[in-house]
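There is one chain below, alone, in structure tokens, taken in the form predicted on its own.
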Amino acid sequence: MREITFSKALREALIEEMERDPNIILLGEDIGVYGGVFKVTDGLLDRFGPERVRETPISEAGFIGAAVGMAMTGKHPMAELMFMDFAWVAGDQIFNQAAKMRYMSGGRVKVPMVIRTQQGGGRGNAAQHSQSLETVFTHIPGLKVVVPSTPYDAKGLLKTAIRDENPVVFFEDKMMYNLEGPVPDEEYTIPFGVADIKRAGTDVTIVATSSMVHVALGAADLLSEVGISAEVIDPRTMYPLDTPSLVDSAKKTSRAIVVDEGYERYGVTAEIASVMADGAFYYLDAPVKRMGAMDVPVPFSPALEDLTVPTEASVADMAKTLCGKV
């Protein structure tokens, strides 16, 4: 396989799917001439024209609402939210319209749309541009939620999202756009609801999402130095969630940690930990532990920002404690 960046993998998925389906239309702020704030849509305006790559005003409620209407009437829109923190401006359109319309119409109205957005800290973008809030979207029936962590997963999952007949929210971590990884030349998709074991292990399971997958893999390297074998699992989709794979891993290792960059309070970590504790209760030698962001707004200061989220060292320390090797 060739090695390409996370950003290029996404761009390839968009190009291939837009060439396959003329009903796919992109909407968003600065996605055309500028190529998107993180350059994922760079060159697509020249390739597909302004009818299919539509620059929008700074009105998330407006263009997300337009995307919902387009999806209901036969098109397949993909709307890009520059920062996921801005999703609340379009909250009614996402949570009350896109998510519920198919159910409320008894299946007669489909809403095949994708909302691409990015989240996470690491760039000093401060409290209104650095949150990881995928848990809120996962809480709403009718939405599918995707959180890729590698270029391979990003391309395969985005293609699946585009072909889905339901609204999908696709979260990209802003620090991973330049991350390189193997991606095949041939066509492929990745089904929703299938977790990926990024590293096999026998002593402790670390379930990690998005950017935290790489933190977990780094922690696994640290743990191997002290004789602890960590299994790292990436759910890849928050909903649907691959519950059997997570439970099976917890049964195998008898210890588990769930790591997410979102706020720990009432977050992704709580739901996954509950699922694993319930399914593997009689196999566990210790409580399932959670690690998420501190219960504070994301700081602007890089030094303070780094302290608010799990690190390789803190995840490794938690695993050592669970395994009795403090």
The other form holds:
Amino acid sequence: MREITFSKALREALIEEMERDPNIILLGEDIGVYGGVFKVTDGLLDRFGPERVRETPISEAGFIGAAVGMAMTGKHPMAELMFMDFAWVAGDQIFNQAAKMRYMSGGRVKVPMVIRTQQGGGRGNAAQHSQSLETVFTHIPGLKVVVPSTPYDAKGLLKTAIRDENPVVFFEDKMMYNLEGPVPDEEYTIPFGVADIKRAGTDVTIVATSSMVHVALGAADLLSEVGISAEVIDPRTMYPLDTPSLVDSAKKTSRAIVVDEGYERYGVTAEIASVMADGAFYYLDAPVKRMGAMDVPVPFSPALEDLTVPTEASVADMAKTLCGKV
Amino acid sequence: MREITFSKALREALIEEMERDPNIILLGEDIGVYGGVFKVTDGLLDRFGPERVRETPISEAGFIGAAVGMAMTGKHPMAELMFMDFAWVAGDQIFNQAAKMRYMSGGRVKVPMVIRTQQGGGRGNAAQHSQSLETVFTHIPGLKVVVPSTPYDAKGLLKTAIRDENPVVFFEDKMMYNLEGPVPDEEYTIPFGVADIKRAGTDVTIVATSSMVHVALGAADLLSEVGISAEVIDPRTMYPLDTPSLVDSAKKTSRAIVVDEGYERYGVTAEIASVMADGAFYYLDAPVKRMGAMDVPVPFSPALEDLTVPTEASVADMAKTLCGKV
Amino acid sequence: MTLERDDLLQMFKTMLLIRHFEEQCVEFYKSGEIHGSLHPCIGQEATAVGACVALRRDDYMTCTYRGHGQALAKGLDPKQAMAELLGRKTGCNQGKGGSMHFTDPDIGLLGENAIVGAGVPIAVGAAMTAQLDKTDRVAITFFGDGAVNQGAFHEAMNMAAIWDLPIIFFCENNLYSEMTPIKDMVNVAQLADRAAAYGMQAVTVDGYDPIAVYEVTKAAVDRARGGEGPTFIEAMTYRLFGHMVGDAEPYRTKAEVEEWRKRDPITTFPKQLIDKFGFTKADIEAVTAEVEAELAEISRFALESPWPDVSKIAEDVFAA
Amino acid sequence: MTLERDDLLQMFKTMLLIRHFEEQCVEFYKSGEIHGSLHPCIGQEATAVGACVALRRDDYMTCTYRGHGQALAKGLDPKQAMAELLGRKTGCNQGKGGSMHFTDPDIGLLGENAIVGAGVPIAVGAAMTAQLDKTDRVAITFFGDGAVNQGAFHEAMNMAAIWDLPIIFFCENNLYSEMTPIKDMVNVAQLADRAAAYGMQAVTVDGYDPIAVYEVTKAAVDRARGGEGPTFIEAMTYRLFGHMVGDAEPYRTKAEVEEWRKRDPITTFPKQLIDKFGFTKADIEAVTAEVEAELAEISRFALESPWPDVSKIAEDVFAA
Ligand SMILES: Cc1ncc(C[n+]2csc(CCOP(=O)(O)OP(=O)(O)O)c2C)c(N)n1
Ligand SMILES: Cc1ncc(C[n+]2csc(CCOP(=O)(O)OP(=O)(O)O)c2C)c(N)n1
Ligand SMILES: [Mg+2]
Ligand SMILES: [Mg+2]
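Return the form predicted together with the partner chain of this protein as a structure block, the form predicted on its own having already been given.
Shown next: the complete complex, the earlier chain at its head.
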């Protein structure tokens, strides 16, 4: 199978879907002439014109609000939030409007829209440009939340997101755009709420999301060197969450770690750990462990930044402790 | 001891602290002439004048941002967010600015400010005026989060909040303002990070926050009728969280339920349940259970609203199940 | 369309219906039938009706928690509206939204909104749809004076201006935002002065004169339909009731209220109909009787309507 | 204060220091010494220096990720600045903030900011402190043309206007917000036109003329100190470098850049000093040599500085 980058996989999904459905409209800052600061929308302005690739002022509340209005009137807007951190200036339109509109209307309207955004550390962008805020989005009812970790998943899940009739938030990881991976030429989609076992194993379950999938896979390699067989499982969507698969894996291995790049405290690892601890209670040999980002705003210095997130070594160490191999 | 309302306890704390420290400045909508829509600041304009009780335009991002600037330059502002739901229009100033400023500056500045706000359902205010968003605030490093459940706690914790040198978010419950309770005449403060056992018990631990403390106490009454002794423990501050006390209680009773009015999914109950499940792993007879609000925007109809949050009966039922008494 | 004689009487009828409807709401609130917060538009009926008469049923609209009058004027079934206020299954939102969230896509109503300023960008999005689809629909967004200090308002105004969108920004300047006088919260003489910052056409109108409101709105709608872009309308109006039921009104004087009450459109407009347009007292009385009968039916319908199905509580979060 | 001859030379020196400092940053970025995003103000030195000369050291200031020049002009130690960019312990923020977050309360710098528009209300708060304390300090907030479309800007402008705050809103209109021409994003001829919406005094100035910038800023500062309230300044300027290191600049022509480069203040201002103010070529050369020596020392200091203490990574989230 051909290998393409994460970024190209996303662009293909956008192009194919925009060709299919003329109601899909992109909105965002610098997405046109420049093709987006991470180049995901490169070439789309030429292809689809300025009405469908609409460059906006620096008015996130304004254009996400406009996307809500477009979605309620028959369009399928896709708003690009250049950095997830900017969700905070558009919070009302995302969390009070897009997420709640259908329910408040008693099902009278629907709000089919996608917010594509980009998250995570690793680029020295410091505290206001490096957050992983999936917890906030998954906590609020009314939004679906997608966190792809491979080019294959990215393309298939983005297509599903675009075809969904609800507000979907799609999180890309800023360090992953150049990651290459196999993506078939043929059309495919990936359903929401289906976790993917990225590596099968028997001794310990590592649930990992987005960028942390690769960290977990690296950890699994390290673990195999010391005779520990780790299963790496990627929920792919945070909501809906494939609880049964996660619980089954924990039942099978009887030990589990949950790894995510968001702040650990009151973060998504807590939800996942607690549903696993509940569902697999009588099977667990040890408490479910959580590993997220340190409880600090992301520091700038390269001497500090990477220390705030889980690494292959730290995840492997945790697994060894759980398996009694230290 | 005299009994006063929750609202009066808060007002006393404000008055005493404002008398003590001229740098304390209140900011907010309708807090002056009207005394605040929940009347907490009643009379303060007359007492302290318009410079210290500053009525603002409907510009939450603007005046919370201004509070950040005041705090960085020597004042101790207290911004009132009329409903917590409005945090979403001021999110950037709360989460990207107030919370991160000190860390980003490498400790060069401090941001001593309080955001007082009001939360919860029960008044038919529907989806955009009934949220309990403590999860969002506790997830972001740099904020302290206070959730008092009694007039006594409200006064003592608000004084501590005001004397803290950091951004503190103080959540009042809209149904609790008229709740009466004992409050001493003498000056006192309550330290952050110290949970309070609201009722001691031996068979099951119920961790409950804010309004849910009263639900838990009611449940404990119901449980005592069937011979189950429930311990009700109130963390009082979500961050810092008194993990040792919670874990100790779970170790003692070997069964635990966490009850909170926020959305259950990816909510604070997950954090608390998972730290308890981890810390008391070898003592627990059953999985730690979580009870939060249903995973829906708060519905308006009185026929629906109350069904979305835990009740005395539902908490008692859960406890009975855990104790094998159903 | 210019207003015909019949339109005028119909306008009065709608205004009166709104007034009686809201007075009934206040009663229901006091008797405990209506929960939550209730923000009557009593005194502001002329803006709602004057503006909505200039619109087509398929035009888009957003408004605020104070939008009952606008919703009814745009065509919302008053029975469904009242049932919604009572939290019943037959409400326009099945009881899930309530007073602050009336929504009805059949009449283009994309929601009242409980967040100040939030409906403004949403209406901008609807106008974008209309522009893209070349349907010649327009969008209107109603908001209060206090909303002009909210960031979302600003961002939305600018987007509409740069994209020449078919939208009318309709500001009901009732002098107060909750309990705060707007004059303390802006540094301009008229809120219409704000529009210049966006290069947008603007006009201030007497919001107690339904015909004047109709005329400026009609002109703005014509411009929008003709592709000439957005207009900001500031209508000077006044609520004869408090901000919400329960408001003790310490922030304004009785004399001020009385001054405005003299101009109450519900009493002055019928006089005008008689004096200037040749209607008779009997015409007015007939309309009044009709409204009273309708209202009795509305209340009965709402009171007798069933409660929402508890088993459906978790439905409608997502579309299938 | 009016500008003395020595002030002029000092202004040039600061401008040159900023230019060389930033050119060095670009080098360090390319060689991998500087991580993250880097947004040089190359070409915009005249606004930074012209404005900051009109301020006192104890005046408050907020700026943006493009604020290195302003920070240096306000008095930030360039060694600490460079060390911060390299993520070192000796940086003004101990390496925790980086390029977009220089902060130094000793010179009133309340932070650059990585969120467009966010520094604007923060400066309003500082101006409130000054007004409350009657210290006669003023606040200045620097932001770009793109920021005028952000809600926080709007809310802050309004608050400053209604409360007559001692603050200067300094908009560097460099024609682009990232890769987007501002002319497509507003519907007014000059951004200064926005100020009328708030009843605020405004002026547009040539941002490539440091003396003109000084003069309008000085007038605004005097008004603010005198209790006469806020001023909005729009300085027309241009970045001679891209938005950030790595910007391929497809959105503007080489010819446009060359047109502005002809007026580059770093080359035109010294000419003006010689032609109009009687300085000699030797004066300029002496300053240039000084700056070069300083810069060598700055770079050496930064490169030799230690990394932050890993054990202190979790410190500074909260004050004790
Ligand atoms: C963002 C936000 N802030 C504050 C409120 C609380 N609030 C509800 S109505 C209101 C006053 C609005 O005044 P105005 O815009 O003049 O409308 P009016 O009520 O007079 O029709 C306020 C402050 C809110 N709902 N949303
Ligand atoms: C709220 C927000 N939206 C978007 C961005 C991304 N961004 C960074 S700089 C920039 C352009 C700002 O342009 P302008 O205000 O003109 O300042 P300049 O960079 O030209 O100095 C954008 C869109 C951001 N940092 N914050
Ligand atoms: Mg008003
Ligand atoms: Mg710019």
